[in-house]
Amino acid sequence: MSWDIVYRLVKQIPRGRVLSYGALAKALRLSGGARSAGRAMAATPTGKGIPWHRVVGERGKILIREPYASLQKKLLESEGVKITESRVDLNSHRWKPDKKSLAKKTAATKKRPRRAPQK
């Protein structure tokens, strides 16, 4: 399965903001919900500029294991995100994708019209 739709939305999360796996899944209507979003983020390709560190668990919890949890915390703090006991302050740093962000997502994923079968 291609996770490009997920990565396009994650790339739109501004510096200093975060989105939860559940909110990501809800915004994109992913079947499987937050778990699917988690699988997509676990498969994030390197070198593509995808800010994987801006996606956190429910209630702002950093869910990934070490050593990446420390890296995620460090990257978020470098962007000004306040973290206490492995939790992001969602009241201050939650990002809500607007309709414009979601419109970009759907425009990029619309299927091309099928060609009529040749006889």
Given for the second form:
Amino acid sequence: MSWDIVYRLVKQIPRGRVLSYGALAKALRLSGGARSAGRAMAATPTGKGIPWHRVVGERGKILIREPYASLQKKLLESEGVKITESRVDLNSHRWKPDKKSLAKKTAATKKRPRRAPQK
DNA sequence: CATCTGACGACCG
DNA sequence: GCGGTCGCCAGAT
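Same protein, different condition: the form predicted alone was shown, now please give the form predicted together with the DNA.
Time for the whole complex; same chain goes first.
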């Protein structure tokens, strides 16, 4: 799968702003949801100018393990993001991608079925 | 092809 | 607020 679209969006996250895996997945309509977003980040090649550290858990928590967790925290703080107890202040830093930022082309399996027509 | 695992999230206790 | 479970899906073995 091409995580290109994910990287592209992540690269557009403004300095001092963060986005959650879930929001990221939703914005791009990834089939696997937050998990796929996470996979994408896990496969993110470092040194490509991709601010992967601006992606945290839905509640602003750093979910990754050491030593990346510490690194991420450090990077965020250096960007002016407030962090409290390994937790990002999503309340003031949550970022919403612009519609234009969503210049996705091949968003995984497009969109997934809404819900079972139950009832 | 069968299973397990995982940079997640929603729920429940 | 924290920890355990389940659901979701794609990759890895």
